[in-house]
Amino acid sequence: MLRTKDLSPLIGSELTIDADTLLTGIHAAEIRELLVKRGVLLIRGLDLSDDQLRTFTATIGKIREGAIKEENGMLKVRHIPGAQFWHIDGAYTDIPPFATVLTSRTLARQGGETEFANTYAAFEDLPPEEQEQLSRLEVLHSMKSAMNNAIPEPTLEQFKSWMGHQGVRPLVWQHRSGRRSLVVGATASYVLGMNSVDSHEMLQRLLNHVTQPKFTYRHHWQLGDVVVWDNTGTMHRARPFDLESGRTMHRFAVEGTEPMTAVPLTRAA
């Protein structure tokens, strides 16, 4: 049987769940359309092993695999310059993967928290007019966008490395499911057609926006603890920590299916 309960009002959701049921897959679809409509799930305390995270990931979707560093689509998290600014994985890519299922293997003795921003739930508390405004602009996405804080002189290879990784998004991503959610964090270079000065204003008011508490949930890390995020409708971040305190998570990703797409528009001849 599994068992829910809400974490906050209009982000994540706690399971109770044994481990042998939750392997079984039984529950998949349950689970995968609640992580849609919640976005963040945790189940406390299961402490799977690594194979036992990729079965339970396998049954949410495709594994991801063949990103940078993955073994095996398995990714040993530890420090991830830049990923302690709210982003969304993939921004810059055409299909985003669809979730991420994290687990901790060693926690730092402060800080390391997770926290997840409700990117539908932030759109919708726009008003009507300004929600089909933002539908009509396109954002450049770009590594380096993302990097700058972190590492704000690269080298030349670094730099170069970076610019390998951008595209153009929507501002609002028009799902298959009718709903539409923001694309926002560190991802987001500028909005193309308006000034550098009256984008930036646009990018970080609609940040701050999406990061207000009502739309955020933090997660406190216990071992064991494994989290499923709807990387397609939350951003996340990591809280900084102790580079020297060993932190260590584990981590696979679901493969995407849907392209990253705007509302569609009647433009006028």
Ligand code: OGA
Contents of the next structure:
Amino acid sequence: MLRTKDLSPLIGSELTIDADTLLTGIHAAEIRELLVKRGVLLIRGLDLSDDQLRTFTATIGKIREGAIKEENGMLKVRHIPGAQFWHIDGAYTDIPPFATVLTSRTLARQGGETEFANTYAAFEDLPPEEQEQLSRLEVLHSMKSAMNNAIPEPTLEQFKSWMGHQGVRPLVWQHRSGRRSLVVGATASYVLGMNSVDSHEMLQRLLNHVTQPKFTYRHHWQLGDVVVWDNTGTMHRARPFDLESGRTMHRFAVEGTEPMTAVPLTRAA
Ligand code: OGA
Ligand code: MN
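The form predicted on its own done, now the form predicted in complex with the ligand:
Below is the whole assembly, all chains and molecules, this chain first.
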């Protein structure tokens, strides 16, 4: 059994485990289960090398080779435009990454925390009738929607490349486990079949609901921390920091295994 401590009541657990034990993978099944249950896992002061970080990530699942990959799937995160707004990574792809592993290499002088929100807990907190209504809705997610926050006046080339990444997703993700989570955030463009004002209001209201303090955890980075999040049951954002400070994170993502699917509709005959 792993030693764990809750970071906040509804999201986040700190694990106490040494690097050698972690890298053997003997606790991998337990870690995956804990990740889905708690949304975010923190291991303080592990100080893994890039190779060790890759080895650890591979115990969780298949390493994702993203579009902007560097060094065998590892990304050096310095500035991801739009990452300071709440989002699910790759919500516009059919099968978003299952998990992301992030470690701090250079800290921001000030700010630069990462915040997480539990989208399962936020859904489960809604009244049953609202859960059912929302479960019937679909949302267009696009890279354009997320990137526009950071780059409001893109070139036509930028705009066109963003538009190559979009897709309709259920507002409520029905996971194989039977649990449901809300799918909102910066990639959400509009609710299908709803007028623009109502659609924006609904998406804003739900985003504000999910990101209430009771569903969130804010991580203050120390050097060598390793944080893993379940990208299918949480949203995250980077808090503002001075880019000049050189804040650098090294990151691997794990392939998703579940397409975002809707709750099957049960219609009266
Ligand atoms: C990411 C991300 C946030 C951060 O790596 O996907 O959103 O705090 N990072 O760097
Ligand atoms: Mn992200």
